[in-house]
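Okay, so here's just one chain, in structure tokens, the form predicted alone.
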Amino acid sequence: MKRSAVRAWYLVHKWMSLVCTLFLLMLCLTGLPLIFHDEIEAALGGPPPLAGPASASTAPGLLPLDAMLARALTERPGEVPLYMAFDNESPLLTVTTGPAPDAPEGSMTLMLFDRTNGQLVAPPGEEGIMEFLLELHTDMFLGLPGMLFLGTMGVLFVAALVSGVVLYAPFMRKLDFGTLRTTRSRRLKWLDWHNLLGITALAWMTVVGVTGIINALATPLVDQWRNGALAEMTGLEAGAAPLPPARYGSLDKAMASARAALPGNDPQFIAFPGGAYSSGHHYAVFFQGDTPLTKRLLTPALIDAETGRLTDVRPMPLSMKALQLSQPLHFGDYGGLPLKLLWAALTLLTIVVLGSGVYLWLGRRHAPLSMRLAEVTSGGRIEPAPSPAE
């Protein structure tokens, strides 16, 4: 590689890393407990597991959906339903309400019910440390601007990874893989650790970085789906006035129509009219498959909320499928506790890579650029001169 190319890639790696490091450290520290959110919530006294048939099923003993919705609205008088979500392993059913069909997330109330007896499992409005960490991790309490900002930090992170890989080749040209020169200077020791841990966790960091960027674009992607594919599904009703909640028809009738259109699938959630995942006139029932992959890919069935008549069923576009696959992959939710432990270990490695990068920059930030480039091309045999503060 020519010296000019090494110089360009070095500067890209340096500045992309420095700009995003502080935010990546925050994302690692908040993401680490979020990996184990189920275990932590259970340890903090969360709702105990419920025994019984899955709320997503049609098993005997489950209360009608209309009865569950009425039960939820008695807890939040004056509000309207926004979402109803199901569980494939227990009778747990969640209902989200708000003051209006297009209520912002901050004014929504999530309630958990047992569908076998209609009892409230968790009181409305209960929030904890995990919700705080999730919002900090997702948008830093800034909404869409915060999400887009963190998405930009993700782009810088991926650029830092690519430039780091490019610089790894000339640095390791005369060294064996995994070389750790622990008897040399402290700087060289940490440079070797930085390179070894970085290349070891490279694939994982790339996956988490790219999925983080996609997740940051969730709102624009959903808007694109609403204005494109969903508008096509609603057809002539797309421009009609929203249906008032008093005219919402039977949920059980709507669910029966949706199940008939997608036999063999189980519902994951219902989006009520007026929300981000539906139109102003329809119940959108989102179904999931029964394999580890198809469980993450949702197919919406659009039901006229007043008549219960099926309007349309069609797969999500590619952009929404990418979003649906990215969300669980980002937090390691695919493979149970073993995968969570692996995700946590790789997160810790990333923290060490980020911290060692800052340490290496602070130690030689006053050294001439030519010396730092010589360090790269010589595999650390030529080290930059110490800064005056050292």
Contents of the next structure:
Amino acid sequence: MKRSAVRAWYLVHKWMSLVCTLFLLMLCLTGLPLIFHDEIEAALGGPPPLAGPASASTAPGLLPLDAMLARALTERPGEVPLYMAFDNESPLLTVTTGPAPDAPEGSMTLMLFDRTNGQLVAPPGEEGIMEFLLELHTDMFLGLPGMLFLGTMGVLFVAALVSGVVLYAPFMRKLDFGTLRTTRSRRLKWLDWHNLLGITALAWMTVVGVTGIINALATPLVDQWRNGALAEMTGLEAGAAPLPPARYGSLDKAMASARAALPGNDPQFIAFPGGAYSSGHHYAVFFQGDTPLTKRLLTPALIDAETGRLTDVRPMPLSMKALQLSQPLHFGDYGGLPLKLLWAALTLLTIVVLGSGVYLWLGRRHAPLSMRLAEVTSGGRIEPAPSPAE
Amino acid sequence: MIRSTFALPAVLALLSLAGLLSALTGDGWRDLLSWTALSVPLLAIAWAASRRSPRKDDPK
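Could you give the coordinates for the form predicted together with its partner chain, as opposed to the form predicted alone above?
After this comes the whole thing, all chains and molecules, with the earlier chain placed first.
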């Protein structure tokens, strides 16, 4: 590699890393407990698992959806339904309500019910430590600007990974894979660890980085789907007056129409009219497949909320499929506890890569650039001069 | 040792990707394959950490 090229890649690696490192550290530290959110919530005394037929099924003994909704609305008088979500393993059913059909996420209330007896399982509005961590991780409590900002940090992280791989070539030219010189100097030791951990966890870090960027774009992607594919399915013109909640028809009738259109599938959730995942006039019933892959790829059935008749069923566009597949690949919650443990180990490695990067920069940030480039191209055999502060 | 700089990293990257995707496409043996494949990068690090020694510090 030409000297000027090494210099350019070195500067890209340095600046992209420096700008995103602090936020990446925060994302790693908040992401670590989020990997185990199910286990932690269960340990913190979350609702015990319910026995009985799956709430997503049509098994006997399950209460009608209209009865469940009425039950939820008596808990939150004056509010309107926003989402109803189902479970494939237990009779657990969740209902989200809010003050208006287009209520922002902050004013929504989530309630858990048992569909076999209509009992409230968890009281509404419980904001636990995991919700706090998730929000910090997603948008730092800043809403869409926060999400887009963290998405930008993700882009810088991926740029740091790419430039790091490019610099790995001149550095490792005369070194074996896995070289760890631990007795020469503390700097060389950490330089070797930085390179080894960075290159071995590279694919995982890239996947988590890229899927993080896609997840950060969730709001614009959903908006685009709603204004494009969804509007096309409903045939509604933009700005059509929304259906008032008082005129919403039977949910059970709507669900029967939706099931008839997608036989063999079970619903994951219903989006009520007026929210981000539906039109102002429709119940959108999202169906999932039965493999871990198709479970993530939802297909919406649109039902006229007033008449209960099917309007249209179409698979999601590519952008929404990418968003849906990015979620498991970012959170690592799709392959059982061993995968979660591996995810945590790889997160810890990433923290070491970030920390060692900062250490390496701090130690020689006053050394001339030519010396720092010589360190890269000599595989660490030439060390930059110590900074005057040392 | 393999002298090519990117031979082993490429193998580790391909194994990682296979591991990430296999658990997504099904349960059972696909989960098992995922755990195995994603363990390899960690084992490579453990191997590198165990073989470091002062004498081998500066290969020519």
